[in-house]
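Heads up, the chain below is alone and in the form predicted on its own; it's given as C-alpha cells.
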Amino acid sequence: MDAMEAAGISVIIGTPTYAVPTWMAKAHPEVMAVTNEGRNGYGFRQLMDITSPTYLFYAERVIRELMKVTAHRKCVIGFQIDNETKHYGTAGPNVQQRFVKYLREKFHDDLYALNREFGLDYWSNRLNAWEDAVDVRTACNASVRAEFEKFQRLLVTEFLLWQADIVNEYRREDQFITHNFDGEWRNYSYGIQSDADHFQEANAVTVAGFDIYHPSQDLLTGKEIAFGGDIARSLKGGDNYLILETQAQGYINWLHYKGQLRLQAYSHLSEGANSVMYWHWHSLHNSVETYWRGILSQDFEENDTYREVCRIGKEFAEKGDHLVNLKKKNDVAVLVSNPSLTALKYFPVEFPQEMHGIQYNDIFRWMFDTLYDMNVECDILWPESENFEDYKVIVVPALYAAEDALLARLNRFVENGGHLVVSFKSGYSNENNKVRPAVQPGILHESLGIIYHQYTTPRDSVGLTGTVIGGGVHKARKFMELLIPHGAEVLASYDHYNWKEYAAVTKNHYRKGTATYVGTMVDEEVLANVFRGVLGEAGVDLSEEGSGVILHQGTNDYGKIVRYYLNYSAEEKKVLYRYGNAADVLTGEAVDSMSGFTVGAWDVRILEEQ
C-alpha cells in the first residue's frame, strides 16, 4: 500500500472469500459445499457452501481485519466483493432446510397449492406433509429442479449483500462497492449467467463491474464485448461500469495480432465502461493459471502486449477526459430471463430428440449478434425491469417461462406504440414451469396476432419462402412452430408439402404498434431481413448497416457527442462520416460532415462531434 500511494497507483480492495484456505477445510469440512455429486474435496477455489456459518463467521472475520488496515488509505478508491460469484451448486442439509422453509413462504403454507402449481401428483411425487420434502438433487420434477436454482440465485445475492454491508461500516463516502460479474462460459464469455442473478446483485454494489475473455486473432468480432458492457451498464440503470478482468495475452490461442488489444480497449469505452483492467500482471510461474497469460510473461521483459497496453495507457492519460463516464441512449433492448434459461435447460428446444442442442443462450446470442451485425446497439432488460417504455423496440428471445403480468407488460407496450420482436418458445409456461392450458404463445397471442398447437424440429431440412427470405435457400433450423395467423401478416412460411399452411415469422399491427413472431430458428440473414423490417417502421437509424466498421455513440463529460468506428477485421475500411463536423479525439484531425475517411486493420477512429 505504501508503494502504491508513492506511485500514485489507486487501488482496489478485493475481499478474498472466494478461495478458502487449506486449514480451515481441515479443521471444518462442513465448509466444503454438498452438491449433486456429493461433498467437494478442497483443492479448486470456490467449493465451499457459501451459506455456512461456520465459513461466514471466518469470512466476516478475514473481511473486517482487511478492511480496518486498507479503507483508510488514500489510495484505496472502492472494494470489489468476492470474485465472479455463484451458488457452486451448494444444496446440502442446511440449504434443502432453508429451501423448504422458502416453498412454505411461496405457497403460503398450501401444500395443495405446492402440488397442484408443480404437478407433483405425477409419478408419486405428491408432498403429503412438509417432512416428506425429498432430497432436491435426486427429484425429476423441473418446477421443483428450477425452483431450487432460483433459490440459489438467491443465496448469491444474499451473501454479496451481506458483504457489502460489512464493507459499508469502514468505507469512506468516497469509496465504491463493485463486483466483478461473469456470464456464461464457453471456454470465453458467453451468454447470460445461470448460476446467479445479476440483476438482484446489483443492488449489493454501487458501481456494477464484469469480467470479460473472447476470442481473439481471426475470431475477434467484439460481440463478447458488446453484451457483455451492455448487461453491465444496464445493470445500474445505464450507469457507467468498471471492466475489472479482461484478457492480455490470455490463453495461448488469443494471442492478439497488432492493434487487437488496442481496438479492445476502446471497445470497452464505447460500451460505457469507465477502465479496462487486465488480469493479470504478468505471468504466473507455476500453480492452476500458469498458462494463462498476462501481460508480461514469465520472462518479465517487455513484449508486443505489454508495449500496446503502454500505449493505451498513454492515451488514456492525454484523452481520457473526452472519454470517460460516456453516457449511452439506445432505442432498442433485450429482454432477457434466468427462469426462462434455467427451464430451457430441463426442458431442451430439440427435447427429446437432441438433449444436447440449442440452449438458451444460442437463441440469445442468435438475436443479439444479428443486431450487433447490422450496428444496433442495445440495452439489456430483465422481467423486473421498469422502463419498457423507454424503448422503441424490445426483443424477446425464447420467453418460456414467465408470470403473467410480465406478458401482459409486454402486450402494454405493443399496444402503447412499441415494437415487438419475438422468438420461438416464448409465452408457453408461467414462472413455475407450467404450461398454460391455453392456445400458445399464451398472453401474447394477442399483440401478436397468431396462435399455434404444434411444433416440431425440421429433421429433413425444411425451406422458407417469403417476402422477409430474399434471394437463395434458406431453410428452418433446430425447432418449428406451425404458427396461424389470427390477423397477422404472413412474412415467411414452411416450404414443405406438409407443412406449407402453416406461417414461420408473422407481423401484427396492434393497436398503436407491432409485434413481430419468429417461429423457427432462420439463418442471420434472414433474421436480419425481419429485424429491418421492424427497426424502419420504429425509426430507428440504420444508416450504418453495412458500412463494413462497428459504430458505438454516447455523450461525454463536455455534453458532445462521441462516435467510436471499430474495425473488426484485417483490411482498411473506408467509411462516409454522416453527421456534424468533428474532430479525432486522439489525433485532433478535422473531418467535416458527409466526408470519407479510413480505418485501419484491427484499429479504431474516435470522433468527437463539435
Contents of the next structure:
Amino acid sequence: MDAMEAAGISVIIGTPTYAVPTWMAKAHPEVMAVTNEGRNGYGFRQLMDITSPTYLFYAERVIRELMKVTAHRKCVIGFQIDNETKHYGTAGPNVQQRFVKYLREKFHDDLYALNREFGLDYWSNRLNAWEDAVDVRTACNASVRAEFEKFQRLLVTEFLLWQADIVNEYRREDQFITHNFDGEWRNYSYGIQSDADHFQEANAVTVAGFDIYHPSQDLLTGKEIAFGGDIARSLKGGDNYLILETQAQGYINWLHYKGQLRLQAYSHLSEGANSVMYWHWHSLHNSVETYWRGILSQDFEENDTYREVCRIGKEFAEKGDHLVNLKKKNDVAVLVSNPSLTALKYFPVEFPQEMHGIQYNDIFRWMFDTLYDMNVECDILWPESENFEDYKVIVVPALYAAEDALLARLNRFVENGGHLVVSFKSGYSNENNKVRPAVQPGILHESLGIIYHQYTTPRDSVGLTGTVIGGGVHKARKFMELLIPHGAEVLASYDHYNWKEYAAVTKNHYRKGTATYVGTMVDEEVLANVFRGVLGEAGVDLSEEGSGVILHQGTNDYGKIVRYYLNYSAEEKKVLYRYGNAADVLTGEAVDSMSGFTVGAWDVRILEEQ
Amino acid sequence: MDAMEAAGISVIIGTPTYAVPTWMAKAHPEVMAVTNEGRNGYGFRQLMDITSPTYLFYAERVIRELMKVTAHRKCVIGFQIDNETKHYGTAGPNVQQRFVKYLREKFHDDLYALNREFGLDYWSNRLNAWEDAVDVRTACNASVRAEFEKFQRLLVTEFLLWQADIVNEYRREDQFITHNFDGEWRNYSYGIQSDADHFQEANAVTVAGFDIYHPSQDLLTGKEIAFGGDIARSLKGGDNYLILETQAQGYINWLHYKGQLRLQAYSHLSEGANSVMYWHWHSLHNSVETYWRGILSQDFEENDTYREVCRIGKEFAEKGDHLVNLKKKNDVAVLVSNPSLTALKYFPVEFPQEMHGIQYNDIFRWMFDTLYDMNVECDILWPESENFEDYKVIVVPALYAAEDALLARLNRFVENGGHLVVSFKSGYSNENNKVRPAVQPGILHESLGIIYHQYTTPRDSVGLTGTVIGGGVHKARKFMELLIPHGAEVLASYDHYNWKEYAAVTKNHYRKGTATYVGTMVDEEVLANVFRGVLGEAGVDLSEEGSGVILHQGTNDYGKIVRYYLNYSAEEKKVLYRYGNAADVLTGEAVDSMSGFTVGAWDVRILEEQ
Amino acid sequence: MDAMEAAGISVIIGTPTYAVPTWMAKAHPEVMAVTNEGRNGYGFRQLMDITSPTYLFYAERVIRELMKVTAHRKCVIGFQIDNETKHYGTAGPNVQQRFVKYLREKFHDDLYALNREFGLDYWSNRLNAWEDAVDVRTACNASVRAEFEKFQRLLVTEFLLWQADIVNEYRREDQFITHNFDGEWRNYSYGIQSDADHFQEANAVTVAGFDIYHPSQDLLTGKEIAFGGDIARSLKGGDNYLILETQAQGYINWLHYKGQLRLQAYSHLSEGANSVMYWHWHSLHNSVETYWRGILSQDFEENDTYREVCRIGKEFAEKGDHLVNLKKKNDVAVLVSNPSLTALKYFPVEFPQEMHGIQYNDIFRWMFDTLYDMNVECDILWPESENFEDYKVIVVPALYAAEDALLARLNRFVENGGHLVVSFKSGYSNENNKVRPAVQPGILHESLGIIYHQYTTPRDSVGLTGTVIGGGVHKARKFMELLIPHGAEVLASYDHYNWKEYAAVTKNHYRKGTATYVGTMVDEEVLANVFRGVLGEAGVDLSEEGSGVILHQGTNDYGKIVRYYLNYSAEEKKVLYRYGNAADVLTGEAVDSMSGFTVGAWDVRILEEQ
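Write the structure block of the form predicted in complex with another copy of the chain for the protein whose form predicted on its own appears above.
Shown next: the complete complex, the earlier chain at its head.
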C-alpha cells in the first residue's frame, strides 16, 4: 500500500473469499460444497459451500482483518466483494433442508398447492409430508429443478449482501463497493449468467462491475463488450460501471492484432465504462493459468501488448475528462429472464431433439447481435425492472417462464404505445414451469393477435415466404410454431406443403402500439427486416445502419455528445459524419457536419459535438 | 369408472408399480436399485430394484387394493401389468447373491466346469471357491457379463409372472392380462429389446401388447410399426395384439403431416393389431414430459391431430368389423436372439474397431428392412420357438451366441427343404460366449457348405464382384469374413488384390433345401438380390416388389382377404390390383381384378376380396 | 517344461504378477488400487496397487515358488518380470502419504521452497504445514500433478527392481532378465510411455524387451517398429533387444496382407531385435480378448498367418547367424522427455485451445516420422543420458520442462560442434513446471540466437514464406511462436499482415555447431527441408532419401554390413545399390555395387556386403 501511494496508484481491495486455503479444507472438510457430483475435492477455486457456517466464520474474520488494515488508507478508492460469485452447485443436506423451508414458505405450508403447481403426481413424485422430501439432485421434475436453481441464486445474493454489510462497517463515504459480475462462460463471455441473479445482487454494490472476455483476431466484433456493458450499465439505472477484468494477451488464440487492444478499450468507454482493467499484469509462472496471458509474458519483458497498453493509458490520462462518465439514453431494451434461461436448460437436456440444442442465450444473442449489427444501442431489462415505459421498443427473447403479471405488463406496454418484438418460446409456462393450460403464446396473445396449438422442427426443409422475407433463400431454423393469426398481419409464412397455412412471423396493431412475433429462428437478415419495420414505426433512428462501423454515443461531463466510430475490421472505412460540427477528442482535428472521414483498420475515431 | 361406464368407454386397469412414491424411497432407501453406477437416486421412474422384498410388499398391497375396487366393474375389459418392464440394471449384493446360486445350479455346483466354460483362468479371474465370487459389475469376462444379463432378464419374467398371479386371483374369465412390450430405444423403437426376454415374458399375459414410437414427417416408413407388430403377433402364436401406446403428436419433430396419423393407425391394423391407443390424451403441463405431446396440446383446444384422431375413430367404429382380428400367414420368418444381442454388445464396446460400432439390431434391421421394402411380410422366431417348420424361409441375422442344438435344428430345417439366409457373425460362439474351438461358422457350416478361418474389416476399399452383384459400385461394409466354399456356390467375392480368392456371399444346396450365407454387410440393393434368389426358389410370392406402396394382408372375421395398400410417400401412387374382385372397405367402391387404382399421399386403400 | 525341452523350445518364465486372483481381491480388498476415480473394482488386469504390502507379500511368494521349480531347468533361457508395468494411477492414502515424505526430502523439509517453486500461493493452495497436505487427485496445480506422476513412475521402477532382486537370487549366470516395455497406447503403439520411466527401469533388466503393435494393411509403414526398436536398443547402450510381443493377426482390422507379417519380422531385426514373438499362439475362446487374434484362430486350423509365420521361422533358422546381434551406429539422436510429456498433458487438458489438442507424442512423431521417411536412422536420448557427444545431430521435440543443466548441456553440445534441431515449446519451464521468468526459449536462446515474448495460434490462416519453404502452399499449424532473431538466420517467416515481422524457423551458427529452431508445426515437407539443411551440414549421409524403400543397416556377427531394403508399399520398387558388392542373405544371389535390383510389394531384400 505504501508503494501504491508513493506511485500514485489507486487501489481496490478485494475480499479474499473465492478460494479456501488448504488448512481449512483439511481441518473442516465440510466447507467443500456437495454438488450433484458429490463432495468437491480440494484444488480449484470456488468449490466451497458459500452457506457453510465454518466457511462464513473464517471469511468474516479475514474480511474484518483486511478492512482494519486497508479501509483507512488514502489510496483505497473502493472494495470488490468476492470474485465472480456463483452458487457453485451447492446442494448438500444443509442446503436442501433450507430449500424445504423455502418451499414451505413459498406455498404457505400447503403441500397440496406444491404438488399441484409443480405437477408432482406425475411418476409418483407427490410429496405427502414435508419430511418425505427426497434429494432434489436426482429429481426429474423440471419445476423442482428450476425452483432449486432459483433458490441457489438467492444464496448468492444473500452471500454478497452479507459481505457488503461487513464492508459497510469499515468503508468511508467516498469508497465504493463493487463486484465483478460475469456472463455465461462458453470459453468466453457469451450471455446471461445462469448461476447468479445479477438484478438482485446489484443491491449489494454501489457501483456495478463486469468481467468481459471475448474472441479476438479475425473474430473480434465488440458484441460481448456491448451486451456485457449494457447489462452492467442497466444494473444501476444507467450509472457508469467498472470493467474490472478483461483480457490483455488472454488465451493464446486471442493475442490481439495491432490496434485491437486499444479498440477494445475505447469500446468499453463507449458503453459507459469508467475503467478498463486487465487480467492481469504479468502471466503466471505456475499452476493452471500459465496460458492465461497478462500484459507481460512470464519474461517481464516489454512486448507489443505492453506497448499498446501504454498508449491507451497515455491517451486516457490526457483526454479522460472528455470520455469518463458517459451518459447514455437508448430507445430500445432487451428483456432477459433467468427463470426462462433455467427452464430452457432442462428441456433441451432431457429431450435433445428440442430445438436442436439451442439454449436461451443463443436466442438472446441472435436478437441482441442483430440489433448491434444494425447500429441500434440497447439497455437491458429484467422481469423485476420498473422502467419498461422508458423505452420505445422492448425486445423479448424466449420468455418461456413468466408469471401472469409480467405478461400483462408487456400487453400494457403495447396498449400505451410501446412496440414489442417477441420470439418463439415466449409466454409458454408460468413462473413455476407449469405450461399454461390455455391458448398460446400465453397471455401475450392479446397484444400479439395470434394463437398457436402446435409446433415442430423444420428439419432444414422448410422455407419462408412473405413480405418480410427479402430475396434469396431463407429458411425456418431450429424450431417452428404454427401460428394462426387472430387479427395480426402475417409478415412471413412457412413455405412447405404441409405447413403453408400457418404463419411464421406476425405483426399486430394493438391499441396505441404494435406487437410483433417471430415464431421460428429466422436468419439474421430476415430478423433485421423485422426489426427495421418495427423500429422505423417506433421512431428509432436507423440512419447509421449499414455505415460499416459501429457507432456508440452518449453525453460527457461537459454536456457534449461524444460519438465513437469503432472499426471492427482489417480494412480502413470511410464514414459520413451526419451530426453537428465536432472535434476529434484524441487529435483535436475538426470534423464538419456532413463531411466524410476515415477510420483505420481496428481503429476508432471519437468525435465530440461542439 | 362411473364416468367411463356412463360414456361407454372400456377401461384397461394398469398396475401402478413402475414408479415408487417419495415416501417409500425416503422410508426404505433400499428399494432403489444398485446398478453399475451405484445406488439410484430418487426422481425418474423405473429406478427401483424389482426384486426388493420391500418394494414387492408394497406393490402387492396396492395391486390387491386396486383389484378389489376395479376387477368387478363392467367397463374393465382387462389389465395391464406394470409398464415396459426391464431389469433397470439391478445388480446390488442381494441380486448378485442370487446370481451365484443361479450359477451353482447351472453348473451343478461344479466350479471347474464354470471356470472352463467361461474361460475364467484368463487374467486370473478363476474362482476357487463360490464364496470368493467378486462383484460382477466390473467383470472383464464377457461370458460372466452376458450370463448376468440373462439372469437379469429372468428377474423381469419372474416379476411379471408374479404380478399376473396376483391379478389372476381377481380377474373375470372375459378379462385379459396384457403388458406393453417395447423394443430397443434409440430415441425411437429400433429393434429387439435387450433388457427383457419377450418370449419368456409372454407367458405372463393372455394378450400381447406393444408400444411403438417412430420417426415421422419425411422419415415415416412404417418399418417400426411392422417389426414391432411382427414381434407382438408372434409372441402369442399369431394371435392379434394390442397397440397400447403409440405417438399422437409425440416428440416435436414427429408432428405428423396430414394423413400420416391415419396411415399409421391402419398400418397397425394391417399387422394384426386390434387396438391403437395414444400416449396420451393431452400433453402434460409439468415435469419431464411436457415435450412429449399428446392428442391435445396443453391448451386443451382442438388441433389437427385431434381432428385426425376423430376421423380414425369414426372409421374404426363404422368399419371395424371388417378390420379387427386380422389373421396373417407368412412364409418368411426372422430368427432373433437375445443372447446374440448381448454378446455383440460386449465385444464392440471393448474393441471399438470391431465392426465400426455396428450392433445386433443394426444387422437385424438391415435384413428386416430390406424384406419390408421388397413387400415380404415376416413373422419372428426365437431360439425357443418350436414352429421353424411352418416357414419356407428363415432369415438369421448375426446368431453369434447359440447352443449346438439350435444350430443343428437350422441344419435340419434345410435338410427338410427349408431355405436359410444367414448373416456374418453367426454360429461363432456357444451359448456361454465361448468361441467354438472348431471350424466356422459353427455347426452351420454343414448346411452352408463353407468354412472360414479369418476375417477383417474392409476400410471402405473392398469392392464386391459376382453374380449377385448388380451394376454400379457395391462394397463390402463394416466387417468381412474370408469365406472358403466347401461345396457352396459363390454368389459374390471380394474385389481387392489381397482378398480376391475369398468368397463374400455363398449359396449351398443341402439335401432338400438351400442355405445362403452373407459374409459381409452388403448394401441393401445387393441384399435384395440375395433374398430375391432365395425367395424365388422357395416359392415366396414376390409379385408386389417394386409396386411403390407397402402391401399387407390377412383374413378377417368374415373369412375374406383384406389387403392394405399403404402409401408412405408425399406422392400419389398408381397401383395394379392383381387379385380377385374387391371392394374398398372404407368407401365401398368396387375394384376389379387387374384394374388400376390410386393411393393418395400418406394415404391408404383397404380392399376386401369378395 | 518337459514338453518344451523335448521339443527343443527355449522358455522365458514370466512372473505372474500383473493380474491378481479373485480370492485375493475378496480377502484383501485393499490390494485394488485407489485411483482418481476411486477404488478399482475387480475384473480387468493391472488394477492393483503395486505398492500394497499385501499384494507384494503374495507376489513375492508366488515368484519364489515359481523360481524354485523353473530356474534350474535347461530350457529356461531367461525371465520376464511382470508385464508392461505401469503405475495404474495408484493414488490412495498410503501412496499419498509417501508422496508427502518424498516432497519433504525433495525440498529438504522447506515448505517455503515448495510453495515458491510450485507456485502454491495461487488460488490459496499454499501449504502452511506438511500435515495440511490435501488430496493431490483433485489438485489444480500442474506442478503438483506432474510431480506426483513423476513419483508414480518411480514406484514402477522400484517395483521392477524389487522383482529383479528376487529373480537374481535364483537365476543362473546365463539366464537373462527382461521386461516388455511399451509405448503410449492409442489403440496401437504411438510414442513415449507416460506412466513409467523406461530409462530408470532399464536398470532392472539385463536385456531390454519391447511390445510393439501397429496399424497394418494399407496403413503399414514400419514407423512404430522403428521408434519402438530405437527406444529398446538405446535403453541398454545399443545392445540388442527382444521383441517380446507383436501382433500376429491382431485386431481384426490389422489382418496382414500377404508378405506384411514377414516384412514386419525383418523390420524388427533391421532395428537390432534378436527375437520376434507373437501375442499369441492361438486366439482365445473367452473373456475380453477373443478379438485379439493370434497366429491361429480359435479353430486351431492352419491359415494364411500360420503359413507366413512358418516361412519366417524357417528363414530365421537357416540364415539367423547372419541376422542376429546386428550392431548399429547412428549419427542422429532424438531427445525425449517424460517430464515434458506430462507437462503438456496438463496444459492442453485444462485449456483446450492450447495447440488444438496436440500432445507431446504428436510432436515427437512429427519429427521422428519425418526423419524415418528421409531414411535417417536414429537413436533415442533421455535427459539422463550421458552420451550426447556420440551424435552429430540431436533432434529435440517440445522439451517443455527441463532443468537448467540439461539446457546448458545442449548449448555445450553445439559449442563443441554438434547440430541441434529444436521444436517450439522447448526450454519454456523448469523441471518443476515453473515457467522461466526469463527470456524464451529458456537457456537455449544462447545457442539458438533467437528470443520470443509472445505466441498465438494460426487459425489456418497464416502462411509461411522463406528460403526453407518450397513451392506450393505451406501453413503455420497448431501453434506459432513469434520469433525475434538475435543473430540467427531466418529460414521462414509468417505470411500474415499482423505477424509478418516475426520469424517462424531460424538457424544459428554458434561456436563450432549450429542450432535450428522450428517455432510452429510446419508440415512434413517443410520439416524435411529444415532437416536436409542441418543434416547435410552435419555430414549425415542423405543419399538414400527418396529411394522409395526404407533402408536400415548394421554390422552382423561376421563383422559385415547388412542392409535391409524394406518395401512398405503394394508396388514393386526398383532400387540402386550404392555400396560394395554384396550377397542376398536369403537367396544367396550376388548384387554388384551400383547395380539395380527390385523389392517386391510388401517384401524385403537383405544384402550382406562382402
